[in-house]
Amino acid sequence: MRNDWDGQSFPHPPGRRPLVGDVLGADPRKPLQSSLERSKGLGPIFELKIFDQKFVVVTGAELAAELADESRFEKALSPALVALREFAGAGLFTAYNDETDWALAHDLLRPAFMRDSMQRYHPVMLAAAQELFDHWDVATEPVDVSADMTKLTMETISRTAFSQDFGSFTRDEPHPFIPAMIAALRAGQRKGTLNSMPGAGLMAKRIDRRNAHHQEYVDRLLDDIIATRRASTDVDDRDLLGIMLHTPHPETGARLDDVNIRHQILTFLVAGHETTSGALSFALYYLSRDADLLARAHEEVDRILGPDRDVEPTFGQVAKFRFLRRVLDEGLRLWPTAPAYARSPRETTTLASGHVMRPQDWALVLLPAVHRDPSVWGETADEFDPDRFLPENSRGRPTQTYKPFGTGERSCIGRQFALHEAILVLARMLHRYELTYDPAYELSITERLTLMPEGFRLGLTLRTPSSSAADADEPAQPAESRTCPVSSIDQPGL
């Protein structure tokens, strides 16, 4: 994992010290945001030296687009993802490029995110959202948006992945799987953070001992579910687990073994719920702070859903919420909840910056900086403006410069699932509630595996939607998107 780039030097923040490097200027609680701040004035590529580890960071859109060229570059596992492998194994997100199970799992699961499968997930998403709203309807205080969005998306992904209901809105205490998963995940993250420090190996062993029981519980529960389903005589393909258990590769006939199936479930649980809950939370933050944008959102949901606040969007209606989609896109531009990814060259190459990059070298693409590059997004790049994503404003924008779901063949296989869920929830919520924000609140972002607003609360009161009839004549989604539930403006993206 040592990333020495053959001794080449890059711009770096002032204040570097012997032995510790650039540690003293970093915020250990918010390393990404402090890196974003420290990158100012350093150009499109810079370095941070943390003890003996070099982090080469790309912030310029042109250079990020170069690294997105799949013919020259591929996914690399940063120290954070290597640490995540300690918990989630060789899942789709954490597998090395040459691991055969990655290609097998990707081929088997790709149909699980196309239109026919998504139609089966739609009522599951609606049911989870209704549980959230039942909980909110009796709330007497402003709700913790990020916490509740995270509960919602965890319920959705667990039910669609392996038909497990964790009772997030009905139990007095969380299901023991949830704190065990969080504890095991945080242990892996701590080990990744400590990786470059002296004595990291000793500290990692101590962390492993303290958290072994959490990992064992998570693995045992999932292994028991997998074993029970495998022993059943019923072939049930209603969820991702059923697909992985019963579907052979169409060409080779190969199947995933039970350990890798567990890894894939953990990957979907970890990577699939916090990213979506973060996207929803940022969208609600920006909408709640702008009366004009909120009015436009209310107009759209009332026009499509009509005057009944209890109506649920049909599967086909989700693609019609074009303004809500732009709100989500813009929130993901400013704060992509999976905020960085690493790239390495397939063979030694020279970057446009003049640096020589070898296959063992890797660079982190810092998306909040790339998505704010004024050369692409203009002088208002730091402002929230959903209309950036209107077709007439997107036309001519350089490709490969908007990457909230990653890039290339290792991009997020579940991005259409996430967008469908997020738009569905946002539409129902805005149709049902008036939002009241605390004017004293200033956006604070916590950094876990993903980015998430912290301490963000909203007051909710039941609203009366406009009495205008639902718009049944809204144009259908474009032909090029008919295989997916949400019309997409994404370049091949995570």
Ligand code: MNH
Second form
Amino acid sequence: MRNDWDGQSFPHPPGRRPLVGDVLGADPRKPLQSSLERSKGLGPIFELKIFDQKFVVVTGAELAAELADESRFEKALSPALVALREFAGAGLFTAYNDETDWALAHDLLRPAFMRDSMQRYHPVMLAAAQELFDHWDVATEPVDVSADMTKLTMETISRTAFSQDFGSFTRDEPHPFIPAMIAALRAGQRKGTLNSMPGAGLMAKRIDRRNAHHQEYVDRLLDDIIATRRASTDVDDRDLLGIMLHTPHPETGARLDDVNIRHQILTFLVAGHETTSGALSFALYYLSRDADLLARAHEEVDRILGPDRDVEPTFGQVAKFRFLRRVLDEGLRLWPTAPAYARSPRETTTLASGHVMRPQDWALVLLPAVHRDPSVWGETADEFDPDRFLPENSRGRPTQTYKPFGTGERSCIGRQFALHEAILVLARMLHRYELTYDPAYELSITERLTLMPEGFRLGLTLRTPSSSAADADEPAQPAESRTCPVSSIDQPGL
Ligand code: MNH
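To test you: the structure above is the form predicted on its own. What is the structure of the form predicted together with this ligand?
Now the full complex is given, and it begins with the chain already shown.
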């Protein structure tokens, strides 16, 4: 993982020290937010030296767009992903580009994220949301939005992908799998970040020893799920697990082995829930504090769903919530919940910045910075404005500069899944509840692998949807809602 860029130097924040490099100015609990802060004024590309490890970070939209060129660049595994491999092995997210298991799993699982499969997940997603609403209906205190959304997205991914119910809404304590998984994940991350520090080997052993029981519990539970499914005949076998267990590759006949299947389950559980719950939480944060935006959201959900607050959106209706979709897009612009990815060139190449980049070098694309580049988003780039994503305002915007789901062949396989789930939950929630926010709350963001508001609460009271809204089938709406709902959920340039 040498990444010395052949000794080329880049601007770096003030205060660099011998040995430790730029570590001192960083907040270890909020590395992303402190990098964002420290990147200011350093131009479109800068470096951080953390002990021996050099991080070259791209914050400019033009360079990010250049790195998205798949003919010249490809995904690289940042130290964070190398660390995650400790836990998720050669699962889709952490596989190297040339690992055969990547192409195999990608080919096998892609159909599980296409329209027909999504249609099967739709009622499962609705049922999970309803369980959360059953709790919220009787809540007497403001609810912790990120925590509840995380329960919901965890249940949704585990029920849809593996037909596994963790009972998150009926237990007082989370299913023991969840804290064990988080502990194992953290241990892997801590180990991964030791890399370049003196004494790393010893510390890694200590972490392994302390973490062993968590990892064993996680592995045993997943191996049980796999074994139970192999033996059973009465589950819908078309979910991700069924596909992985029973489908050979249509051309090569190859199959995933059981260890890889376990790694894929972990990958989907990890990649498939916090990102979406963060996206939902940021969207709700911005919506709840702006009476005008909230009114527009209410207008949309009432128009499409009508006056009965218990009604559930049909599969086809989900693509009609164009305003909610823009709210999610705009939330993911300001706070892309998977906030960075790494790129390497396929051959030695020279960047527009003049730097020579070799295949062993990688650069981190820092999305919250790229997504606020004033050359693309204007001087108000830090403000929340979903109208940026109106078709007429998106036209002419340079492509390849908005990348919350990553880029190219290794971009997010769960994108449609996440958007479908998020829109559906937002729509039902706004239709069902009045939201009251605490004006004293200031947005505070916690960082794990993902970004998530912390301490963000909303008061929820049952709402009476407006019945004056136009009828649900033929909304008298501008041109955008007449575009094909299926194709318009896709964005070009991914
Ligand atoms: Mn998702 C890859 C963001 C929801 C499963 N995801 C990525 C990448 C980003 C990303 C960025 C690319 C990372 C890289 O280049 O190193 N993902 C998101 C966001 C959301 C999200 C912002 C929600 C919002 N992701 C989901 C969901 C699932 C999922 C839901 C599963 C159901 N994501 C993946 C997998 C990959 C991935 C698997 C790896 C794909 C690959 O490399 O083949």
